[in-house]
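Next comes just one chain, in structure tokens: the form predicted on its own.
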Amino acid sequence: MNKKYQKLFSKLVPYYVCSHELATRVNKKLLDQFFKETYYFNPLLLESRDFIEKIYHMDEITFGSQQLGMDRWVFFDCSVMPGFVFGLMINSSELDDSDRETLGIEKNEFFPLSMYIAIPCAGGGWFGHNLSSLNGKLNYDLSGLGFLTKTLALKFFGIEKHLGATQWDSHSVFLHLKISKLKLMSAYTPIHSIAETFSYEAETFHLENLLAGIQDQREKEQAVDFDPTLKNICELQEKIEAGALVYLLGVKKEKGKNIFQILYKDKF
């Protein structure tokens, strides 16, 4: 195993809250492996509410200068609800004085590192809402949170199908495309509040072999470079609407710019 996702496992902690139901339904056994001992929050009582405020917090620093923070009746409604919030924690022992001042808190009580959000779909599969971690926040090195969050959760969750939007610029891609590959279901998606986000549909993975660094690359030696520029994504789009089955399988960075490898099943 990769030391960085050691690290992780040795220091940080697993909480998810969801209803009841649901969290009746996780597996236990998978975290038991990596950690000593989770934590679960019901969104229902007042005992959760000191928590749930430090996750609003963490959203609030992820997020909150792009404007894409999350409202609370969304994160209640649209979140914990019908779905699930997952993610790892630290004692804040564990962190420095300036990454604790930053947080608002003191020492030795759990602070949320990270999240990722699921909810269900009515079609089959489960749609991840949100995907946010401290990495690069604090001086706390937690290289590979974003990575080990997402995957322990879909596992955690028993999750097979998953489903994403995400836009083409973002730094998150290459953490998507760690975990799989990506079959397109729009490449430019004007309802959104960023048109150039693309939709995905993506199934089930050996979480042993992501750890311990195992990817299989036969594909993407037929794949080809797609630099995602406004007419690019618009003319993708039109091969997806008439019919055309694409992928992502990976991303480089050129000249600071987001380069995707490519998989077209049907020729155009």
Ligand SMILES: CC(C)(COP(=O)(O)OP(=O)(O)OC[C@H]1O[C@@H](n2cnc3c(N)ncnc32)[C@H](O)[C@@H]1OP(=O)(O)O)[C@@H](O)C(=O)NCCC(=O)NCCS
The other form holds:
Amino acid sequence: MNKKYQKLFSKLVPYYVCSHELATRVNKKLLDQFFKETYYFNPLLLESRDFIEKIYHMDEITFGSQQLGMDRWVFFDCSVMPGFVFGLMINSSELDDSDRETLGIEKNEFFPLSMYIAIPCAGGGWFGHNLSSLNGKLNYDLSGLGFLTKTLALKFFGIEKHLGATQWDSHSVFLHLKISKLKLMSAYTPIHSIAETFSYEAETFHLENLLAGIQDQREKEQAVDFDPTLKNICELQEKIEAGALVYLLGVKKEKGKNIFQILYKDKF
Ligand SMILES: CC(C)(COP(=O)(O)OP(=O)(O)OC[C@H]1O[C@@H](n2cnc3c(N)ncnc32)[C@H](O)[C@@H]1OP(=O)(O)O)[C@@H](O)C(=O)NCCC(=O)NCCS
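Can you give me the structure for the form predicted together with the ligand, which would complement the form predicted on its own we have just seen?
Time for the whole complex; same chain goes first.
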């Protein structure tokens, strides 16, 4: 396993927030392989309040700057009641004084460093509507945290098919594409807050392969480069609406832009 994941496994502690019913269906054995303990917070109990306030604080640090911070009712009505929040937290004694000051905490208390939120879709699968990590926001090195959080969340909740929506220029596409190829459902999504958003569905890979960085390379030979300019994504949207089956297989950075490896399964 990659050393950066080993370090995160040894220093961080998983937490999850969801209904009591869903909490009875998680794969505890999976996390027991990697962590000594896992904490559950019931959203209906006042004793969970202090920790959930810290999740709001994390959200403010990660998404607040993009004006995409989550309303508290979204967290309750559209996250922890129908679905779950899963993330990794740290005992603040592991952090330096400057990081504790950034987070507004004392020594020896838990603070969440990441979260993935998913809700079940009536048509099948789970929609991940929030992924965040404090990697890069603290002196403490958290490289790999976003990837580990989403991967463990999918496996912990037994999710086979997951859906999502992300921006073509997002930093997160590297992470999503490390987990699985993405079947495009839309390439241009003007009813979203950001029109240059694509939506996708994906099947999750074997956890051990993911942690070892093993990906199926076979299809990549047939993929072509795709530059997501507005013109290109609008044209791609037309093809998808006409029935094309299109997958994103990978991404690279070229002159500061995300350039995707795209696979057309049919001739268009
Ligand atoms: C997006 C976000 C979740 C990423 O979290 P993170 O902890 O930094 O992610 P990770 O370190 O696990 O993974 C990032 C991967 O992408 C790679 N990556 C990122 N930018 C890259 C680039 N320019 N070129 C190549 N690889 C890049 C990293 O190297 C890493 O891969 P590696 O582990 O093989 O090195 C985090 O930055 C965040 O919370 N952002 C604000 C909220 C947001 O935009 N969320 C996404 C919503 S879909």
